[in-house]
Amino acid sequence: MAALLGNLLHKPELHFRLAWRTPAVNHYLLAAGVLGAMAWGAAMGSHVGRAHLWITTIKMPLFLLLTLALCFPLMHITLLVGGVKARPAQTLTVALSGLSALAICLGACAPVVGLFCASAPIPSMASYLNLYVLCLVCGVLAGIAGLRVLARGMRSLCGGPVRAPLIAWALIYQFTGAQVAWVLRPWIGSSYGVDGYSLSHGLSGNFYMGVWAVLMRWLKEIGA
């Protein structure tokens, strides 16, 4: 397992070529990707603690797997469509080596994230805006050593130039994950007092109306 994490974060294309030879590769690549998620989502849930702390360390995994789920046709098409000549095993294997970086990297950024989620006064504005923030800046590091590894992923299937398949792979993910993680939070700070979950709080709105909200909310705060 440690020589297969090492490969598909320092040396894709080993790994690459050793998933081609070994099918059963996903299933390791699942169960790293699973508990990175799993160490990300509990750090995030220690904000609030209570419930809070193992609903999200369920959440993380399934919000994951479940955009991927989601998109995983479309993502297949889109290969198809840019000349990539994929079967949808080799499909499934490039997707999960990428979203197992991600879910790995988050999950050595947890804790760190958890210390500072955890030391966060609630309920308070200010908490949420700067952990808000330090999120988003591992997701970027973490997305960016994923998309490093779909690249290397697409091209060692095609060995051409990806660019074109490996945007649309980015957008078509992160428009559908926002949607997801929409419908299944709440996340840091906004169970503030909540212990359970509600489909139906979780299927009102969208993604982006909810952050035009917040980012209103803010400025009214601030006096802008």
Second form
Amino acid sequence: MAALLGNLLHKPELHFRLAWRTPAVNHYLLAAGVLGAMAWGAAMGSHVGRAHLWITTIKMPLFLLLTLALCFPLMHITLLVGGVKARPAQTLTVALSGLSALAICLGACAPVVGLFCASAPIPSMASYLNLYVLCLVCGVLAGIAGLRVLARGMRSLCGGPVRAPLIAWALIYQFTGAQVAWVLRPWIGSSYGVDGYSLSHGLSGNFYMGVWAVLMRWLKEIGA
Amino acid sequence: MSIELEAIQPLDSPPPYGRAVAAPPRPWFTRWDNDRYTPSGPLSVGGGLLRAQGAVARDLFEARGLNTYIAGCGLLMVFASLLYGAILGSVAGAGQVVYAAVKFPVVIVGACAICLPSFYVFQALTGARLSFKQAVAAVLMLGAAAGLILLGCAPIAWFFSVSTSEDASGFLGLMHAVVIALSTTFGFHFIARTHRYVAWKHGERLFDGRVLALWFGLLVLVAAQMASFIGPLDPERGMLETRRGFFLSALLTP
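Can you give me the structure for the form predicted in complex with its partner chain, which would complement the form predicted on its own we have just seen?
Full assembly next; the chain just shown is listed first.
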């Protein structure tokens, strides 16, 4: 497991060369990804604490895997259409490798984020926004690391340029992931004392409609 | 005083006047040329459309295994539109799922059937080397390729349908429109590439490119009018109830 993670982070080319010969690698990637995501979830949940801590710890790997499950058919089709002749198991290995790299990076940031989350004042909108920005920065960095691994994985499958399928994968995962995250919200937890998770709250509205409403309100306030 | 001029030969001598310069093959031409695929049955055709498009294009040109392709592409098109129709219907409530699942394939298959004669006749008129069976297979391949993208998008579309509250029907409508437009464009893209690949490989035209583009516009218009006439998303209509009217006026009327 340690060797696998070392290869994944240091030598992605070697990781993929070994992965094509060892089908069981997907289990290890899944385990590593789930552990990293749980650490990150626990860090975010520590802001509100209590039940929110373990709920977020479960929700974070669920978020990554549910998004992958929803996107996988289209991602595989995109790869094939883009000229990368991959079997579904190979596509899964590439996707899980990228996702695991992302989750491991998030897991590595978890202690820092956890410290800030646990020590930030509550309820406070300012601290909520600061934590939001901190999580966003970590998420962007981890996303770049994940994309880097994905690109190496695709290149090891086809040997040629992979820009188009890589961009398509990022867009598909981002588009769906935003809505999955919306359904599973709250993440950091409300500064106003909302605790736990409610499915009816999660299923209300839509991420993109929410962004649109905020944008409209903002534009109206600027115009006023 | 005479000066002897050394004869200078250009490195790449230009082609004789009037002869076109042969363009180097595009990377996807060589990729398609290396594709190998033998359809083992109608259910394997989807794999061929995704993994070995060059082999499928060659089979279409050489009229090889067309019965298998027709059966496979037809099945794939109907199944994909049935599944996506059910997802479309789920936006308007559980009762609409069955209606939309039945009516959406009727719209797709009906539009293809209505446009098939015009495809064959106008292609033949413009000198394309195409039998009627090849025309049927080509139209069904377009539908099946589009259906594959619909199948790929189905889990995402379903998730957005179930996780979005009813007041966001505008967003869902836009999302479904984008998905259907993307899948249809992919279907057309496949057929257009088949045309270019065959022209490059055999120096013959399986289709006429301009007629193909115009015909695709006609197919989109017919599908829109069929959708307006049959109304797969209209919860107020019964299973066999149709409504007269031009699709543009239905789109523009709030």
